[in-house]
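The chain below stands alone, shown as C-alpha cells; this is the form predicted on its own.
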Amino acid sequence: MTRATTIFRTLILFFVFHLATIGSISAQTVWLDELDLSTATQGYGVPQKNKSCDGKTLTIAGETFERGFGSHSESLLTILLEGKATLFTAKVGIDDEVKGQRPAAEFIVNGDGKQLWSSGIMHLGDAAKPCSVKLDGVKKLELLVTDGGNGNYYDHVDWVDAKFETTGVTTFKTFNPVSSEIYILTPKPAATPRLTGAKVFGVRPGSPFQFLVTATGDRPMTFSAKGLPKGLKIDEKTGLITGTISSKGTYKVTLVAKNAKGKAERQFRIECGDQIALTPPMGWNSWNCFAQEVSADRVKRAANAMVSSGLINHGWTYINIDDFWENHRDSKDQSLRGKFRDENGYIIPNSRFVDMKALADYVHGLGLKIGLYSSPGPWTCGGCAGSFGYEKQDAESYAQWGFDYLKYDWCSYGNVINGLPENDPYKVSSLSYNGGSQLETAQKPFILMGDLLKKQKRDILFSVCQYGMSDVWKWGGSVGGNCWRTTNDITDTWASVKGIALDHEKSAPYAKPGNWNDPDMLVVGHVGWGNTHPSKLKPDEQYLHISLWSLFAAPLLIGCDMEKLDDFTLNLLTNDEVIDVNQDPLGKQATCQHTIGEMRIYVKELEDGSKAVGFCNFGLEKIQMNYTDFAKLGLNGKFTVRDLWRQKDVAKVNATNGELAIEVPVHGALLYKFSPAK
C-alpha cells in the first residue's frame, strides 16, 4: 500500500467519523411544552403547560399524561420552525375534566398554510389519537383546534406527549400575528359644544319621560329645547328632560347647548306611541366584571364612574344589575341567603340590596337609567330566585321601584317545562335540549312577562335573553321584546368575538327601531366575571369589536369595571362618530356585501343617505390593497370617504372608476362613512 493510499483512507475514515459525530450532536428533540405557550389564543382560559385547561393533570379517556399543552377550542398556537424540524408527533383528545358535558372538537396541523393532518371530530371519551406529521422544509406550523360543530362550550382539549425532531436546534419561537401595540385614534372633543347621543326617542302616553340631552365641550354648559310638547320641561343646567306626554304623536324638537366657547343645535324627534327603544340601548351591565359579587354599592360606584369619566356625555344611559341581587337557594355566602318572597309573593332582594327604590332614585338623580335581571324559571342562571309563578308581582315590583330595563334570562325554565328537577345545575350546553327549540314553548314565558310589563305605568325596556333558540329574531318583537340575544355568552377572546360576529348576520333583516338583535355585551376594559383582568382581546381586535357592534345596530352594554377605565378603553367608548353609526335613527343592521379572502366588508345604510362601511380582517395576514368594487357595496356616483375612528376625511372616490387605498391590520377593522359628494 502506498503512502498516498494510506493518507486517503485515513482522511475518509476521519470524515465519516466526523459526520457521524455531527449527526449525533445535531439530532435533537424539542418538546412542545418547552416552548412559549403564552402566545396561543383560545376560546376560554389561558394556555396551560403540562396541565389541562382547568389546571389539572392531563387525562384523556382515563389515560394520564405528564407532558403536554392544555387548551380550549377554538385554539391556535403558531410555531416558527424555519425549516429546521423534520417530524412532529403527539397524541390529542378531549380532557376528562369535562365529564357530564357534550364537548366536540377537531385537531388540525397546518404547515405554511396547508393542512397536513386532521384528527377528525373527537368527542369526550375518545381514546387519545396519535398524530405524526413530517415537517421537512416547513417554516411556519399552526396547531389549531376548532369546534366540533356543537358550540365550543366545555371543549377542553389536550396536545400530549407532543414533540419535534429537529436538525440541530434546541428550541423554536412561537408567534402571535396579532399586534399588541396600543394606539388611540379618537380625537379629544373640542371645547365648543357638540350634541351627542340619540336623535330620536320613544315613549308611551302617560309614562314618566326621562331623556338626558348630552353634549361634549367645556363646562359649565346650559341646555334648552325648542318645541317641547306639553307636559315636558328641561333643566337648563343638566339637560334632563322630564314630565309626561298624554297624547300620541310625533314631536319635532330643536336641542340647544351653549358654553363660553359657542353654541350647538340639533334636531330631535320624540315619538309618543306604542314603541320604545327606537335606538339600541347603551349602558353598563354588572355581569362581565362582578358576576356574583355585585352589590348596591358597586352599582352606585359604576353609576358615579359613568358620570365622572364623561361617558354620560356621549349617550351612555343604563346602569344594569345582572344576576345575584336576589337571594340564593344554597349559597354559603350569608349575604345571599334569606327569604325569597314575602307573604304576598313579592320578591325580597338580598342583604346587599336593602332598598331597591332608593337605588333607582340615586341612579335617576345622576341623569341615568337603571335595569334589572330575572329568569322565567324558578331559578336564575346563578341559582337565585327567579320569576316563575310570580311574574305579576315581579313586574309590579320593578315598576314600583322605578326600574327602566329588564333582562329576562331563559335558564331553569327549560327544566320546568320538561319535568326535570327545578334545582338541576344550569348548563349552557344543554340549552337546546331544554325546550327552547320548540317555538310555542320558547315564546310562552316571554309573552307573559312582555304583557305584564306593558301594563305597568312606566316604560321598561324588555331584553329577551334565550340565546337565539327558535330563531328569536323572527318573533322577539311580537312578544314585547325590544332586544334579544342571538348567541351564547360572549367571552373576551378572539374566537368568541369572531364566532358571534359571523353568526350574527342571519338576524339582520329583523332589526328595526324598537327591535334589536343582541350579540351580547362589550368585552373591552377590565373584565373577569368576579376576578377582573384587562381584556384578552388585542387592541386591533377591540377596534373591530366596537366597529362591528356599531354596524350591527346592537345594544351597547359595557361589561367592564367602570372604576378601571383607561385611556385606550375610553377612546373606544367615546367616539361620537362611531356611536352615531350604532344610534342611527334608520335602525338598519349592517350585512356583509363583499368577501375577499379573510376580509369581510359590511355595509350599513344611514338615515342621511350615506353608508357606513366596515372593512374587517378576520385573517392572520395584514390586508393592503386598492379597493375598486364599490358597486358590490351598493355605492354609485361620487363620495367623500371619512375615517370615523380618526374623525377625518381621507379620500374622494368615484365609485364608477375610482379606487380607495386600504390597509387593514390582522384582526382589525377600518370603519368608514361614504357620503354622497356635494
Ligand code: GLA
Contents of the next structure:
Amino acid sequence: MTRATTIFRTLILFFVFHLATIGSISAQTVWLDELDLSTATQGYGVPQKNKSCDGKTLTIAGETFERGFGSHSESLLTILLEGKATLFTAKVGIDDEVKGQRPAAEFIVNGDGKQLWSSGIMHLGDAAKPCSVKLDGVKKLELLVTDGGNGNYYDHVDWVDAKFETTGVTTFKTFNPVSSEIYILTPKPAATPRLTGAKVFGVRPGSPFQFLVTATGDRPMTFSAKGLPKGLKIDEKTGLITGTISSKGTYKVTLVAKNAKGKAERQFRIECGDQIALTPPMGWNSWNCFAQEVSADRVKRAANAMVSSGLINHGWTYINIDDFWENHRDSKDQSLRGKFRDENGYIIPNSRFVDMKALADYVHGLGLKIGLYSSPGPWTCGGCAGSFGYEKQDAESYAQWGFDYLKYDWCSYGNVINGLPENDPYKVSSLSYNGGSQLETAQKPFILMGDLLKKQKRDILFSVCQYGMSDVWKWGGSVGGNCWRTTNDITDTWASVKGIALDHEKSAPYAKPGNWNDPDMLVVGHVGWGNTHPSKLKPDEQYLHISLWSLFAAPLLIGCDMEKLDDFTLNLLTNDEVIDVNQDPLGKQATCQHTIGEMRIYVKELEDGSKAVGFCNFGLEKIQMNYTDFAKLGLNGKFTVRDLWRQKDVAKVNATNGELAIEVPVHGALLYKFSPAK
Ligand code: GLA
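Same protein, different form: I have the form predicted on its own, so give me the form predicted together with the named molecule.
Below, the chain from earlier opens the complete complex, with every other chain and molecule after it.
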C-alpha cells in the first residue's frame, strides 16, 4: 500500500467515525425504562421496571417482552421532554398475569394537556397494540392509563418496548405533579375546656347506656350534666354517662366541662327510641392495618393508643375487630385453627382471642366501645367461620360478651344462594356476588341478623357490608342497618379514593340520622393489610380524603396502626371543626353542586343553618381563582366564611355580587363553612 493510499484510508475512517458520532448526537434513543419510573402513581402496587405489576415477565396475549413499564390503572407517569423528543413508540396491553379476571383499561398519551393518542379500551388477551406518537415541541408528556369504565380491579397494564427518539439528549426527568409537602393545619387545642364529639345520641329503652362526654383542654378536668333523665349518671372525673333509660323520649341535657383555666357548656340531646347511631360512628378497625394478623393483644394496644394519643378526647369511640378473630377453614397458621363451634352451635374464637368478654370489658373500662365482624355465609371473606345457620347463637354471643357493633360482610353468602356445598372453598371472584343483585336474596341475610340483633338486651350498631349491591342505600335502613358500604374495598391510592368518592354521589339522598352510607374506612397513617407502610396518599390527598368523608357524613373508622400515629395523621384526625361537619345532627350527606374543570364543589347543609363547602381539586393543575357562583351552591345573602382546617374566619362575602379568592392544591381540598352573617 502506498503512503498516499494509507493517508486517504485514514481520512476516510476519520470521517466515517465522526459522521457516526454526529449522527448519534443528533438522534438518540432513550428507553422509557431508563427513566425514573418511581414518580408514577398507580391504582395498586408500585411502578415496575421491565417487569409486570406483580413483578413477573412482561407478557401480553402470550408474547413476552424484556423491556417496559408494568403498572396498574389508574396510572400516570409525567415526563418532562422540554421539546427535545421527536417520537414516542411503544406497544401497550393488559398483562396475562391476571388470567381469570375481567380487566379493561385505556392507554392514553397526552402532550402539553392535549390527547395525542389513545388505545381505545383494551381487554385481557388483546394483542399488544402499537403506539407511535410524533412529539415535536412537546414539553410535558403524560402516559396515562384509565380504568376502561368497569373499575380498576385487576387492571395490570404494560407499556412495552417503549422508547423516545430525541434530539441529542440522553435522558428525561419524570415528576409527580402532586406535592409531597407535609404541612399541619389543625391548631393545637386551647388550655381552656372545649366540648367535642356528638351533640345527639340515640339509645333504645332498657339498653345499657354508655356515652363519654369528651373535651379538649388542660387536665385535670371535671364533667357534669344538667337535666340527665332518670336512670343515668355521669362520672365526674371521666365524663362517662352510664345507666339505662326505661321510657322513650327526647331529653335535653347541658354538658359542662371545667378545669383550672375555665369552663365550657354545651347542649346535648338524648333520643330514647328505636333508632341508634344518630351521628356516624367514629372509631378504629383492625382490617386496613393488621388484616389476618389481628390479635386480642393488638386490639387492646389500639384501644390504649386511642386514649394515650388523645384521640378519645375528640369523639373517637369504637374499637372494631374485623375478620380473623374466628377459626380459619384451612390456614397454615396454627393460631387460627381449632373447633369452629361448641356442641350448641356457639362460636369459639381462635386462640388469639381467648376471652372475648374480658376484652370487651377492658375496652369499655377505657370509656370506649367495641365491635366485631362476621359473614352471613358459611365463611367470612378471609375464610374464617361465618354465621350461616348459627345466626341466633352468634347474635346472642355478641350481646353476652358485651359487643356494641357488628360488621356483617356478604362474601360466601353467594355460594349459599347457588346451592354450593357449605365447605366449597371461598374464592374472591364474581361468584361471591351472586344473588346480590336480586333484591330478595340480597336482603334476606341482613333481615335475619338485623332482627336478631334488635332482640338482644343491648344496642348493637349494625354495619351492612355488601359493597353496594342492589342499591343497598335504598333499603339498608329497612333491614336494620345503621350503615352500609357503597363500594368495594378502599386502598391507599389516589385512584381508589377518587373512584369511591365519585361513586358515592348516588347514595346521598338516603343518608340520615341512624342510616349512613359507608365509603369504607380511612387510609391515613400506617396502613397495609398485614404489612404496614405510611399511606401512599400524598398529604394533600389525605386532606381531601378526610374533608370528603366528613362532608359525606361517612362512618369514620381509622384504619391505621394506632401505635404509629405521627403528628401529620393526628392533625388530620383531631380537628374538631372538621369532625363537627361529619357529626352534624342534621345528618345530611354532601353532594357536588358545581363542577369547574376538575374541581368539584360539595355542599353539606348543617343543623345551624350554615353550609359546609368543600372545594375539591381532582385535577393535576393547581386551582387559583375568584369564585363567584354562590347561587349554584344554594348560598344567598351575606356570609362569614370560615376555613375549618385552619379554624379561622377568612372572609365576609356577599353571595349576590361578591367573590372569594380560592387556591386549591393539586388533589387537595379547602373545607369552608359559610354561616349567615349576623
Ligand atoms: C371484605 C371487606 C373488608 C374486610 C375483609 C375481611 O373484603 O370489604 O372491609 O372486612 O372482607 O376479610
